[in-house]
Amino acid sequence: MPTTPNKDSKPMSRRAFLRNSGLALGGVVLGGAFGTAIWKDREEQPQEAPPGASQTPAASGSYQDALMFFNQEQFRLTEAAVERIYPEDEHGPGAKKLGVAYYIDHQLAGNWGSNTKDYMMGPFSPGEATQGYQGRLTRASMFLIGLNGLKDYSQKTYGKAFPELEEAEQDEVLKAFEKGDKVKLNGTDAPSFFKNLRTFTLEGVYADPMYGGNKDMQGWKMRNYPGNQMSYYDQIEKDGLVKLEPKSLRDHMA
């Protein structure tokens, strides 16, 4: 027969519990000395990370620096190319430090970068100047035409990847795409690509901080854009410019 609880003895914990019938992992109950000694090694040994492995999102304070879509060379190259196109100065930070190509991933592991709200089917004809891109790619995939074609040219150019290049070597080469009589590409064409960078650059830079880039705000407060505020009730009266704090969408989100 079941003995009966004293009266006076205290719930077993969860823990107590796992440690003494077993540990349940995977679907699998492992009990006795071995699920005791899994459970004692993950308690007392510190879980650090790799050597060389750079912090988490989490420990970095930025859950949006982490990559959707870029592998790590891709990242690099757009993070350098961007850099070039919004320099740090003596104003600010530029577009690396603002997260920007953070911003361009995220936009191309979307709905945006795979056209989803677009008509994709043919037939296909040139557009007009007016009209813009009217082929069977998506955005993401002629992003990625742009910066393979950015990698060969540098490297055929100078002997270098784009990210090692000198500042001024780099400058040249986004001249190139963006003037395009000696750059081809297979699917686009070199100016299209340069023009769209341009404009994901400054939309990461004065984006709102939740899709990536403007990090911490700086691109705002570089401007004294006071973002989005979600009132000027108590400043819509008062003399003179007034200056305030800006707000991102996800400081209004409960």
Second form
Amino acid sequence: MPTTPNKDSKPMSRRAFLRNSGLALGGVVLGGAFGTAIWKDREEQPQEAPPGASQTPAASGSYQDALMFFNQEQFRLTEAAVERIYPEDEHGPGAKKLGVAYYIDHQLAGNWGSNTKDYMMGPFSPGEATQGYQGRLTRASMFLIGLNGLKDYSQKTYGKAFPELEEAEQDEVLKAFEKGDKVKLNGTDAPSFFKNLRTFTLEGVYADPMYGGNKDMQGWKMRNYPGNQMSYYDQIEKDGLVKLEPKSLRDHMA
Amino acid sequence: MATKLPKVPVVIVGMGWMGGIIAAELAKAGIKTVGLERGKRRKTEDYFMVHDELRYALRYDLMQDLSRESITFRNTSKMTALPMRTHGSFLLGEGVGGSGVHWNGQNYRFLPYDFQIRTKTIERYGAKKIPDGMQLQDWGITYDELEPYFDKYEKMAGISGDKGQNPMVGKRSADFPVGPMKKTPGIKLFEEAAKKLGYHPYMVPSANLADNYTNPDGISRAACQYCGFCERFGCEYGAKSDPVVTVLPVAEKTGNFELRDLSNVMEVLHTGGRATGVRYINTLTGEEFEQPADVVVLTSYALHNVRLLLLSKLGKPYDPSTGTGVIGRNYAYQVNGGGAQAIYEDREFNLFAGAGALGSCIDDFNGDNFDHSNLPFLHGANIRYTQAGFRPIQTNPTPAGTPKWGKEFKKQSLHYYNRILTIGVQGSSLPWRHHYLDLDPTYKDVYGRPLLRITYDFEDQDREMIKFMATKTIAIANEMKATKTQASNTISNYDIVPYQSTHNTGGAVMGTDPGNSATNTHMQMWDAENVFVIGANAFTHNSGYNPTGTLGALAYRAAEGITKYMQQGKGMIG
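Pass me the form predicted in complex with the partner chain as well; I've looked at the form predicted alone already.
First the chain shown before, then all remaining chains and molecules of the complex.
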């Protein structure tokens, strides 16, 4: 693995390179596949995780814990990122153990990832913030570009793959994406990607387990959410928190 | 080529609340009708898996397919309007029952002030009180004239509410047909606080049945179970009143009504100031049909009604530069903001439970129930605490200043999930000369027809109203025995991204003057007497209330108008 980079000087040398090579856009660092190609020539190569070295949970759980969209690297990146959005703590599991990366994989493979019910006709124009997202990319494409950006930014800033970074470093990377001023993505913007990442994470933590996240309803249990109950007729007037064993939609199938 | 079908007396476009009420009333009067609905049929049994927040609330299972048709939006006419690419600020329905399936069921009557807003404002404050550019206008009907129709609609839908008369609202001829919903501890805290401040709280009139109920049409339905899945969902019990469980079966039982789903109307056909029928496409097969009719009734939601008129070149389009023309005029919305939160460290509430219209509210600062002499705005808002059921993906409340993700976010959102009560504001929206609807010059639907363009923004009127309301909501919150309270008192520009309200109004308003209204008070078009345009498009402004209750009353009155028109065969109904 490369040695820990000098955080102060490294971005400067990167900007210098971009300026010299005519690729600087107002001090913004290029990301995406294009950016990666440049850095492959200039910097030490990241240590790629060997195939099969994934630290994902053993294949003993649900048959849904498999991939229909991501490759393994994308999956590991997603898993690491969502865990920072919703980390494991004294209250219970984080997004990783809750299966959120599987959830996102399954969503991106389907209608939502393909924006099948969205208005996708042109012309495309950025417009004002009050007019909403106006990009031409599908959610699935945008997510992959964002993951690529995470990968490149981590490599450039810390000389390591995102999943290998310390938690605090991962948080710094995600903050840079949330803010967006230091990160340039090809065809979309970092804050839009971050917003989707955060939304997808909360969905995966709290959606019905049939979608692949919220493993064993643990997302619900952490906040005393009873899930799919037929009635609160007898509880609605009660003072104090009523604790009920949660139920999922599968309980309807019994 | 369109296949020409046999002529029918009445064709109704859109099978939501408005279409359903018209269909039932005409069918009962022995008039044959055909109802066209662009979406699919729905029934209670379809909601077997309805407790699915992701599918219904976030993947918009019951909403319009925007890949086929959307709208465009801009804040001002200086901007280029761009398409609403995904659902946000409002959720347009699709399918049998329309938006009447996915509503919360909060069911108010507009105030007597609303129907005579221009006259009453000038009477009390003088004409100068109405700012330049605000196109305030009377509705052409009074609350008292409409009262019997409110009563009729409420008995059909089984609206639940307090017994007796609240002093802040229009006089009722009868109590609500069903008693009030159950009171939660949060509702009691709000009520006590409001009373202590001298206000007049009452239970939100609710279309979630508080008790088992049989309506005058003989439809029996079971009581609400407070399951917490109303808005954006269908009701698996049929306890939430919607057209599918009330008016549509009544219409179908008569044998006088035929419902055709998957039938998307492209245009109203007309010649010489009379409609001759409609042209529609079967969305499944792509086949095109012409349905001739003596009377055409548009009930496809305010925005779609206006778009159909513009696409059909029926009525004179509104021109904001001169203020003339009527189709597209007086678009208004709903101004929400200025809410306050009561935060509790010492107790938790069962906020996962609830019903869409479960709550308590006050109208002490709605309409003209308070003196506006020294206030920089007109009208007001309904202030309420509701417990609709907090679903976990969308509800992650945290105190102000908490990060949006990470360890602290998780900790705080888990801790506060059942500890924050929010007092909300449903603000009125008044009409302006530069707020309007027209056809977009650039963006098209899947059939190649122009999308409807919305030009709308919040005004100083709205910002001042919200600032004022925030002083009231925080005062109530401060009396609710909370550990701490917080409020926001600003709104900036209208933003189509965050969900606010599916209460789009105006665009083909009713009135008594063809110069500033598209229809008379039976929603019969001045420019085509055999076309009725029924929906919130008729509102000359939007009140500080959810619109459905008032729409229901107007629809029952319009049904009488259509029946009368069928009998006399011609002329405007007086």
